[in-house]
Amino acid sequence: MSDRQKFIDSLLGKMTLQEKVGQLNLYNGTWEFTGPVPEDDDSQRKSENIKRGLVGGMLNVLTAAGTREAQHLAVAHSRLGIPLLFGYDVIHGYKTMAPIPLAQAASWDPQVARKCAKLAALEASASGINWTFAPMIDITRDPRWGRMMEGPGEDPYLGSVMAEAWVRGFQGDDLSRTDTIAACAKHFAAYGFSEAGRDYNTVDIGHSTLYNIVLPPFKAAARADVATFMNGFNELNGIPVTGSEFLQRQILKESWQWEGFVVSDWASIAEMITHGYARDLQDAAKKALSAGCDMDMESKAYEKHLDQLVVEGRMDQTLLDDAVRRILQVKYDLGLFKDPYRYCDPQREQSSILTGENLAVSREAARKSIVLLKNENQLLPLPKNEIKIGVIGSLAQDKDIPLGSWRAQAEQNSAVSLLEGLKALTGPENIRFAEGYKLTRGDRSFLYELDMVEEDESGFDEAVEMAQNCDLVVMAMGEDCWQTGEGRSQTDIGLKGSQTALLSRILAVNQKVVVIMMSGRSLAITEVAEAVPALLQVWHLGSEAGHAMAEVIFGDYNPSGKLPVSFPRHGGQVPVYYNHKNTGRPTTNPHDDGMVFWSHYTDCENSPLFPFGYGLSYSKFEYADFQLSADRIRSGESIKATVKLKNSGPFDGEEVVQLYIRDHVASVTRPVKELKDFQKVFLVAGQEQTITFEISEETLCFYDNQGNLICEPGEFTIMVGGCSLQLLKQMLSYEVV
């Protein structure tokens, strides 16, 4: 038996049934609300109830000092003086802003999201926090539901890249390192399924969507040892997912065998009375618990009723002293049992955070995440100091923007924005601005609905007469940060205001356009991307975003991101998303151009603006001589697929390598392909080398309806490129023996 079973072993046995219960508490302790505020606010009773030793953690309690006394409540005054969490939404850094999630993944660097997640725990620790409810690693394939840039795209080989990366750097190789906290993998399951992209909808998918695209990213966190899941807002086969026994004992405990503690979302206990499932408080939270929901975040459910329920015997005592345990085990692996203040340090709180260091991790990654999606006869990058840039848009000049949605405590309008970057790098002298549009008016804060400008051309004619006498216009596009993140979806999901009728006004008097696009979501720029010559994708890149900007326009950094999500020509085609099944009538006409009983649309193409994994470089690379070293494969064996890449451009840069399958006939219809692997290569201008990826079994594998990993004989297309639609193949015969 571990020292850690055994401490925990013996403090269960000390415990009343009242303290047990009261460690499955989360209470909320500030009034920075996530969700439905409190009905009362009895702060003399949450603080009574800490001393007796009643609460398990607390969320929204920052600073060292803040956290310290509310530690020191339940330490020194509560009878067995177990040390609380206190937990917080750190999802893309504390107070120095990383690209918002979505962009990280655009990186396809797994080192950028775990030096991004480091960051964060290093400054949140800091402070005195020891949990982040983060990674969300939801895969979603709607752009209308605003939480599209928490999480890691369309892909779930992508997502399980990144999720593992995000749950390593927020933990790092040992929890109870100071500047490291417990990372929480959510929202377990389905929630970006929402239906129609709406926020807290419900979700209706098979289990073929949801054993292989919904849960591989989840599947990959636990093996990662994350310390806690949240489970969600949406129900799932007509089960509340909070409620769902299916996902959190059978699937996440038991088939998993994960040793870590799940959360409720903040009052999703509660709201299984509003879905039409519980009939009352108690009900919920005997089922919640029941279904192995282990903590209780702000419905208060369980300490009203789960020791009436147990004493009553209508609630199995081993079940609460399960999740009790899995509370204890994170608090140990935090080393809080050994010193309840460890993340209690002014003096780290005032020498770790928003340093030069840190803004230099924000910096490289927010580089690394800009995808370059157009640029027509090589008009990137920039001379420095041989033009006249003329700079258009209220995006350009905002410091507050780019630090997009779910910011922690970063500090309002601190992001370098566009403007600054670009002057920074070439000079003032060699910059001019006009605002051109204004995007949105009032209160921009996190409680309130934007007000968005729609037909403001006041700054029309400033901006057009600048544009005449400049060599080339860089204008500023797309989305303010409050547009998306949680309850922001929207339907439509194209430019907002007069920024197309100003960009037309623009092309009219100067073709040189270079659109730099800010979002939190794929967006239908279909109108834009036509028109300009040069379009890079840069979504909300954080406190050093201006900089990282300037140095991919100026050419300091060649741009090597690659879309994690499609980009629609249009709202109405959502969801477009590249691993999409063939159907009996394929999505590509199969018969003669008269044809029209095929799987179309008449009004749109059925393929995106921009297709998943795609994104270009200031060089070119080349693929050659893609070859297999077998072209047959039996159970147990692997083979090697080789791909000669050449950098023939001039400029040295980085590329994603990108392997993809197609299993022609199966059990289950399968995707017409699959990511299954990528690298990431850097070569220098003129560079060659060949790549080599290893396809094994469990490449081919795929999961049934019953959730079992299984790999059929068959014919497969094994395919590599920079790109999910530009792809060299080979065929591939499997045989099981």
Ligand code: BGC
The other form holds:
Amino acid sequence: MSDRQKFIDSLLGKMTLQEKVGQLNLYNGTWEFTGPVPEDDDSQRKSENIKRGLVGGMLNVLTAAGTREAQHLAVAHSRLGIPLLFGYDVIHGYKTMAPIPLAQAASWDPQVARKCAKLAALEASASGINWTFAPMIDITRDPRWGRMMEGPGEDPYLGSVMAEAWVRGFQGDDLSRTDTIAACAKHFAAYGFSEAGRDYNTVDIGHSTLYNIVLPPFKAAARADVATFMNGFNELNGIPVTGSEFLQRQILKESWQWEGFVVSDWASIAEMITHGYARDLQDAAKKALSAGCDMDMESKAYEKHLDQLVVEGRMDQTLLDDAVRRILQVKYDLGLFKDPYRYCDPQREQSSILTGENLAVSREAARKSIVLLKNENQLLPLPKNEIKIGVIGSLAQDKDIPLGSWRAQAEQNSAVSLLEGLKALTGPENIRFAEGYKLTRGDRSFLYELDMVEEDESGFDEAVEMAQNCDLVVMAMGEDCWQTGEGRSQTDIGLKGSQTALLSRILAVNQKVVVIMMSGRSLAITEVAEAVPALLQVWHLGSEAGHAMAEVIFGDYNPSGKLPVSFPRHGGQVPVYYNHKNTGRPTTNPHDDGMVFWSHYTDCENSPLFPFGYGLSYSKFEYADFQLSADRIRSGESIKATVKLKNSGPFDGEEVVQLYIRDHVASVTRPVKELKDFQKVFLVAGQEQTITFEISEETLCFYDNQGNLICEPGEFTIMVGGCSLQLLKQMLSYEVV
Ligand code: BGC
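Can you give me the structure for the form predicted in complex with beta-D-glucopyranose (BGC), which would complement the form predicted alone we have just seen?
What follows is the entire complex, opening with the chain shown before.
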């Protein structure tokens, strides 16, 4: 028996029923809310309950001093002195903001994701936090959903690579180090498939999508030993996931043998009543714990009802013990029993937050997350001198929006704006600025709806005049970060306000326009993309946004990002994603010239505006000589796929080499393409390199509708290239012997 098990067994043996239930309660601190405020939110009662050992952890309690004070209540006053967990939404940084997670995924670089999570852990842990509610690894295909910004995008393989990197970044190799924190894989599961992209909405998807698209990143997180999971607000096929025994017990705890604990989402246990799945709070408590939800965030369901349910024999005590054990294990692994104050060090808090080193990590991630979508006649990169640049747009001078949604303790307006970044790199004398349009007004916050500026052309004339007198225009367009995030779904994923109208006016006087597109989702920007010669997708890049954008604009860094989500041509095409099924009528029949009977829209092409995996470089990467070491593979064998990659352009740079497969005939139909591997490769100008991938049975597997990973004999197309739509192909057959 391990020391940990001995310790926990002995502690469990001493605990009363009330103390056990206490470990399952997660209280909100009183000064910050990340969900609806409960009616009976009373700080006095909270303190008393902590002292009585009736609380397992708190969320939204901040600073080394604040967490120390709360920890003291638990450790010094409660009978067994069991320390508290302190959880917080440290999603892409604590004070130093890294790019939003969707942007990090656009780097296609797990090192970037890992470093960003490590940085977030370093700062949060210095401020008393020992548990983050991240990573959010909900795969989504729907940009209407505001939370697309928080996750890795549309692909389960890229999502799995990112999930692992984020978990390892937060937790390091040793959870007991004071600069690492427990991570939380959320939201388990399928929240990203909320109907019509509306937040908190119903999810109804088939098993094939669940097993092949939704679950893989969670499995990767579980394999990387993520300490905790969070369930969610959504129902899945009629069962709220918070009450889903199938997800939490059968899949997560039994099939995957995962040993951490599951926390509910904010009040999601109580919301099972509203869903129409539980009669009352007691019923909700019973259903949630039975289903494997170990900790109750802000429903007060466990606190109010569990002990009675156990006493009356209506709740199996072993399930309660199992939940307590799981929670105590995480506390043990964090080292809290050795030193409950290990994360509450005001000196470290002073010295290790927002340092130059931290900002450098954020800047590196930011530059690597930028995706070059268009660059006609090599308009970019711009020369630094002897050029008069007109910068346009309220987004260009904004120091807050680049921080992104879910920004923890970032200081308002603390990001480097695009305008500041450009001036710093080329000298203010080369830059003019006109605001041109306004996007939002009034107070902007995490909690409330934004006030958008719909029509305002008062700044147009000034901007047009400036554009006329400049060599080139850099125009910032896109969305406010508070148009994205939780509770911020939109039906219209085009550009809001008067931005596009202004762009038309600008183009009439100066066609040399570089658009810098800031967003937390894939936007429908066909009109803009067609009209301008150069377009950079920059997401919300964090504290160092402006510097990173300027480095790319002036060519100090050659862009290397690729899209983690498809960009639709039109909002009505949503969901549009690369790994779709073929359908029975994928194209028009050549004999039915002009007939409508095939799977298409009559007013829009099926293909996306910019596909998944797409992104240009200032250099040019050429693929040639794609070969497989054999054209057949038998069970247990593996083969090699090789391709020659040449940087034939004038700049050193990185390329993301992507490997896809298509399984032509299967017992459950397979997508037209599935990403299976990728490598990010740096080549100096003129350099050529052979890139090698290994293909084994595992590469060819999929989940059947019962959740079994299977590999069926047959023909596969293996594809390689720099984007999901432009690929070299080879055939491979797989035989079972
Ligand atoms: C969100 C979670 C978050 C929690 C705590 C909820 O509203 O869905 O992702 O971790 O609040 O702030």
